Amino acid sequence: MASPARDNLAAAGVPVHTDLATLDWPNLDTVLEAASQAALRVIAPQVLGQGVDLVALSAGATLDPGFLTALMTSAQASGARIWVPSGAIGALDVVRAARVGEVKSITLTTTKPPVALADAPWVVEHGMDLTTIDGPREIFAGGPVEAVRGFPQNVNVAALLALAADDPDRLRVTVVADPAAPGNVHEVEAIGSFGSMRLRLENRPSETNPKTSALAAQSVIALLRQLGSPLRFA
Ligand SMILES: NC(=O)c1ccc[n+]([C@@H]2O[C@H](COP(=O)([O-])OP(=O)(O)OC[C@H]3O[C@@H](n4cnc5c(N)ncnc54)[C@H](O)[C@@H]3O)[C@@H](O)[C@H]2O)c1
């Protein structure tokens, strides 16, 4: 099967393995997953079981509480750590700090052009016609689990915020269709005893992978740089 990632690695002289069993486990520091939720489910138990740190980009898999608990148990047993890059969103530091005090609400509002939402399972199942919309219209409001089932393209940002909030039930998700939206816009709002926070992100697609935000790939590189630096941000 064609794989630009494999070709790029080979061109850069990085050894390519297609079988985890052939990896030099004792000399590995970190394994980075940037493939799919299915791949993460397969590799995570093996990586953590070997006591090797894991960077997991396919955060959506953590919305399955059974999988998340299994990862934590495995990491605690081996001493490995699980790193979660901020991906296509931000404000996770504020949400994590806010939950140390009292949190009143955490909301994610995703606004997209109607054409980007027309095929979403929620829109199809509810027979919504988005072609006649002439201004912003709220088409979904609910919890993250229902949101990612209805809008699978939102799965990672909802999962990251649910992880940071330490409780999916604390997060409310709203999806808005807006013909004037400048692309995929994510707004995160948190209100609590700390005060309030509002973040608005207008993500640009990656030049080399248009279905992914440029920020997601950059967040992984930023995390890897941080792992190699004595200065850590959290
Ligand atoms: N956390 C975030 O904010 C965020 C943002 C963007 C993407 N993601 C997630 O990151 C993952 C990668 O995203 P992408 O847009 O680069 O996807 P992509 O489909 O463009 O690329 C995935 C690559 O992984 C390879 N791959 C898939 N399964 C594999 C396996 N089992 N073993 C080895 N290689 C495998 C594919 O061949 C492909 O080269 C997805 O799960 C996506 O949902 C997360």
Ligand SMILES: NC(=O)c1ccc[n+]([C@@H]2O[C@H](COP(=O)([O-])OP(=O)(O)OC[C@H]3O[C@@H](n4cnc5c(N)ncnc54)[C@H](O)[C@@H]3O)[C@@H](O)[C@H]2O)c1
Given for the second form:
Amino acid sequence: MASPARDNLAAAGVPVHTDLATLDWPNLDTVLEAASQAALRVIAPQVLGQGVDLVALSAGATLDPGFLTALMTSAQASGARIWVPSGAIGALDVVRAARVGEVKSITLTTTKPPVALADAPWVVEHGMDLTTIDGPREIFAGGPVEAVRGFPQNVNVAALLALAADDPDRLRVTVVADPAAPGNVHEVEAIGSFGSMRLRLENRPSETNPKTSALAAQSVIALLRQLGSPLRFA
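Output the form predicted on its own next; the form predicted together with this ligand has already been displayed.
So it's only the chain below, everything else dropped.
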């Protein structure tokens, strides 16, 4: 199968492997997954089983509690670590700190142009015609598991918030289609014993993929830089 990414890597002189078995495991520090939730399910157990750190971009797969438990068990057994970039969202540090006390509620509202949502499974399954929208329209409201399943390329940030909160049931997700949206907008509100937090991010879409934000790719680079730095933020 043709792959522009594979071709670009080959052109840059980077070795390309189509089978994990051919990797030089003893000389690997970290494997970065940037494929899909299905790919993560296949790749992650092999990487962690080798004692190699894993950077997982398709965090939506971790909303399956059985899969997440298996990953944690494998990582603990081999000494490997699982890293999750912050993607197109912020405030994960606040959510993690808030859960040390009492967290009453966490909400995520994602607003995107209709073109970025048009072929999402939830939209297709419910026969929604987003081309007729002339103003903001709520097209989904529910929990993060259902949100990530229905919008796997749009609300991966819901999985990140659920992981940070350590409890998917605490998070409620709303998806809004808006032709006037100033990009990919994520609004997070958390209320707990610490007080309250409200964050709004207006992300510019990726030039090559309008379904995701440019910040998502930048967060991966920032994480990789931090892994090699003596100064780290948490």
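Here the structure is a predicted model, which means the values were calculated and not measured. Between two forms, the rigid core is the largest collection of C-alphas that superpose within 1.5 Å. Residue numbers count along the first chain shown, from 1.
S.K.: Cα of Ala120 displaced 2 Å or more between the two forms, core superposed?
M.R.: It does shift by 2 Å or more.
S.K.: Fitting the rigid core first, would the Cα of Ser86 be found 2 Å or more away between the two forms?
M.R.: Not so; Ser86 is displaced by less than 2 Å.
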